[in-house]
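The data below hold one chain only, encoded as structure tokens and taken in the form predicted on its own.
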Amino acid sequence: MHGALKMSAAVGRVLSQQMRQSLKVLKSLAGKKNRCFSASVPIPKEGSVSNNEQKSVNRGKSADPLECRFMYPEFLPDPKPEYRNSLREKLERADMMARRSKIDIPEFYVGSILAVTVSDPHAPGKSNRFVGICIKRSGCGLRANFILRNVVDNQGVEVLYELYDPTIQKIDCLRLEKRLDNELLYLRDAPEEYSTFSFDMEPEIIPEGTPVPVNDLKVTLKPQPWLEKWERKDLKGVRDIVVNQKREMKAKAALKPWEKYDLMKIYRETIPEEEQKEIFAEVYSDLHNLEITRQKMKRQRTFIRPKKSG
């Protein structure tokens, strides 16, 4: 009996010591200033940043953190309640900022042309580079991913990359632009010319301060059969989807025009505006500083040969 009491007392001391260590770690993390997961980080205002720093940022220079939800959508958590955990989300955002401090992840959207270099032990130079158009961007947090598509040897090739994959060595945005649709999966059923890009493509430089250009190109699909029933989706980047009368009637029957008035459905599929502000208030200052550093490095790499006068 006496031995059991000693054992229980020893276990209690070990557990209490572990709890004290955990509390110390949490207090140290919460007490550090300017950490990306600290809710007390102030949002920089327009007047607190110098004019040169404001001009060096292309987008996201507004003090409103909601402007970042388009540039960095992966920082918003999954809206499903069963997947929400505030502590995990803060730790994920800390890991994401740590990863961004090691690798330059540029601003890009669906429709942008990217070049991704990943480490490959079987490649001749131990690295592999793929160029393609971003046809989909999904996921949140450390599970954010995007799909690049290109046509190689008359064969459509798609590669799914994890945005924060440690094997990614470099991400270059060769052409920054948007498209009319949030997904370009219909390029799978489009002619190859819409998905063909040269692997030697040079990056296109956009003047600083200009908005992201929107490419209003409308794609013509190949004849049926298609991989999906595109006539049932509200696609703005596809020109004149022609189907037979039976499929057209089924598409009209499958329409749900009342969903845009379903407030509860919209609430369940989105993050409230107040919570978005709180999330981006944690990481806004660090993202802003990384953007300024990226623009400075870009100006150092860019060299324009002077022209002779006269």
Second form
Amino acid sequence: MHGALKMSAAVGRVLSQQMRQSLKVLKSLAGKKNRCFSASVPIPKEGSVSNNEQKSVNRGKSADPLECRFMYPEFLPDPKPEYRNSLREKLERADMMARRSKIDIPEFYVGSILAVTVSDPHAPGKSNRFVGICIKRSGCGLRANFILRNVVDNQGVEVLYELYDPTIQKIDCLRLEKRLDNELLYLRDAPEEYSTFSFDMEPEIIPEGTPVPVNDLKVTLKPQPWLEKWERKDLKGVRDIVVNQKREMKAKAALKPWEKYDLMKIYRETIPEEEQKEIFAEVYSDLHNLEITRQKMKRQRTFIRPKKSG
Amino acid sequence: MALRNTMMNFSSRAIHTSAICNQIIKLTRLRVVDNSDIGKQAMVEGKPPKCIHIYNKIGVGYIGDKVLVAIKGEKKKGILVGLKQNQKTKVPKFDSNNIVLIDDSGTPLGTRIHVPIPHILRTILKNKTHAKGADYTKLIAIATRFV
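Condition change, the form predicted on its own to the form predicted together with the partner chain:
Expanding to the full complex; the earlier chain stays at the top.
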């Protein structure tokens, strides 16, 4: 029973994507004690589904405040206790909302294709547009950033943008989708066709109310040498990684299978559910209003621009 | 098995495995991205040029810096036009370390650059060009695409 209590305490926290996978293991361990979960903490169904098959937020409809953690991950502060400062976080959130009221920052995930237009004093037209696939999202608060990758003229190019950079004029999500992994850095070691996107790509329209599609594309990596030790990263979006025996052994030695049972580690690396609720309650109504205005604008735009035929 | 494991750990501890910073230093291999004869030949033969000097006071080449390279047994100068290293925000980072060969007056040896060039290079090269020194802005004129 003591174990079950501990377990339910852990479930009470809303976990990051990686952590939730380990949670699944914990749950399966708990087995019969499942009753405790429902009794102690009402947790949304999505929270217990594993990483890849997670049910996405219904687009168009207002997201549940708890689901905001996937749509707006940058609103959650860094869980490191030495970086926490409730006043600074609050001020940052206010600044983020102020910025969001000026510029439409769409919902996007790692694997989505974005077009970013920035004011660039170095460019002749004073603005610069880059299209690419989002391979990483990191940072929180005003420092939230993302990396776009594309292959232009057979040359791989990556650009790091800050989400709340005042020089950003426009962010367009050309294709909204997720991939199997939380980071797509392995595209650097994948053949060019996996990260080639045309700059004059048309935005793809997804009907409202449909979940965000998950692209289960499996990438084949180029032969070694690689930039990182991909065989150790447990990648779902990469087809059979073959390494020599020595590397295999080393990868096996470097495994840390006990980490998923480490409740304290989960505790340290996540923001508690209560705090998340508090944070999103603060910004939720504003975010919701912004989303509604965005949808209105989208409808207007589609109405104004009918396609010419002939 | 245990012995083998300890042996392996011991041997792997002998080399350091920190992340590389991809700096351009002496003896770094570079990639010529213009269509100059010597550059094209060197790349086709699989003998990419080596950096043998960096014309700044740090000894590490950053974007827009002039380098001296050893290419096909000759010494040529080049401008770094794209780096693998992590860059500042909004500055593109490339998958290879690219140079464009120039002569002493700053005129490129080739007539075309066949990879994208960062926009920021316009400003950097303009600042490096002086009235009586070399004119690096000719390099911008032969670029085909900017990112």
